[in-house]
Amino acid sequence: MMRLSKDQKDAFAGDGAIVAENAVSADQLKRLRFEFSRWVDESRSQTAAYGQICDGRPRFDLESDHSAERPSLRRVASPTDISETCAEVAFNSAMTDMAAELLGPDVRFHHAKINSKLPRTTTVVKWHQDFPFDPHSNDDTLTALLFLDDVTLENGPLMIAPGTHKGAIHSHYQGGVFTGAVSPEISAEFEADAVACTGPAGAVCLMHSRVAHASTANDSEAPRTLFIVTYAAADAAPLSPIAVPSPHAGRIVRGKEPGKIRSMGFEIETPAIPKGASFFVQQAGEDDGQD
């Protein structure tokens, strides 16, 4: 069954991303909201960044603003590695199904993370490309950021530059660190292009690596939190270390190994590992391996 319209397709191809409704099932929406509440209930007892992924680096990151009575869990590291529903919604949903019509037919998973600004809370994202995170032999690789709440425009929204994955690589780097974000200039063209992409709980928005984004705090009572899974054409090889590093990284998750990898000619500076929780600390430019 086909998930996608021959008119989202399209939209995907010119603008770089589009929102798909009934991206998961309403039981699968419900047990994906519930963990999360049950991690951020954790997180109260916490005042910094805290449990292990893989490599030894936190899994639970904490906002500047975090408190036990407004807690404001940022990013959880890799999820698919301890929620067994994180893990089926990655691997084998709607999503799942959208991810492959848009990259097909052989899909491997890269990383899953989940980023959240719950109400009232500081967090931002600078503009930047998510493909000099994580470049691979060729850019057939999207980002889905799986609604978990309704997204509107008081609460934080993702803003797309539209048609920007055609165009240039940017750097990433400023005075020589890689800050995850691109320059002021060149931010103040994409934010003069922004669109907002909002959508009810269960839809997701599907962008393509190269597409320029950001996003501004939360200012509303209501939570946005996204469930974020990273898909690659399964003969995109990776170029560099994964940040958000997990055991399934490379599974094949649609179709089957195509056994070659396809290239394409670019030229991209080598991105940095974040030493902290996650790449908010490198945008903040504190990324010494404290948060």
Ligand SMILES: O=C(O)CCC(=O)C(=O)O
Second form
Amino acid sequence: MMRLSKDQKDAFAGDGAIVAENAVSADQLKRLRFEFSRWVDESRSQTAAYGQICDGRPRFDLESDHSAERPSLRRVASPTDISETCAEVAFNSAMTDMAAELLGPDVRFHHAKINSKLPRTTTVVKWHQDFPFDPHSNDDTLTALLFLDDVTLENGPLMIAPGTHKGAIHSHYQGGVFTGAVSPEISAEFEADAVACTGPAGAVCLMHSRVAHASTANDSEAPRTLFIVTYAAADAAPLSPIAVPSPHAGRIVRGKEPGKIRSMGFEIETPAIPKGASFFVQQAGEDDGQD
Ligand SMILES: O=C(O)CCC(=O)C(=O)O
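Would you mind generating the form predicted in complex with the named molecule now that we have the form predicted alone?
Next comes the full complex, and the chain you just saw is listed first.
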């Protein structure tokens, strides 16, 4: 059964991003929301990034405005490694089918994370492309951002600059440091064209990895939580270590091992793995990316 219409596939090819509804079942959505609410409750007793992913860096990352009364858990890295529900949704759900319809038939899981903006929290994502964080031998890679809450214009939605996947691969370095963001001048250009990706809980934004995107703070009483999974065509070979590693990285989630690598020509700067808990520290200029 096909999950995406021809119009949706054409819109993905043209704009580089679409929002598709019903990317998970009602039961999967309920279980994902429950899982995340448990982690938010656990975070109330923490004052700094905590937990551990497989390379020893923290799994749970807190925003500077975090407190027990008003938690601001902004990132859970590789939740697939500690949650069967997250693993099920990333590896075998309607969302996985959709990724396969855009990249397939043979598709790999690359990495997963949760990005959250709890009510009235200050987390901002600066303009960037995902491909310079996770370069592959070809650019048939996408980021699936699953909405665990209704995403509206008020709660800090993802903003994309349509069509930018067909343009330049931009530098994410400033002053010799990998900042994970494009320059202020380029950001202003993207901002002028920005389109918000909104939709009901259970919808997914499927975004080409070269599309420029950003998001603003959540100035509302409604949470905005995204379960984010990066998928790659199975013949796209990763060109750099994965910043959000997992023992599941590289597993085939649809189709089969292709037994070949496909490459396209481009130049790209080498990304840096954050020393801290997530790319938020790189974007805030608090991490020089050098070990
Ligand atoms: O959380 C968001 O609004 C954007 C997420 C994103 O761009 C990322 O994690 O790369």
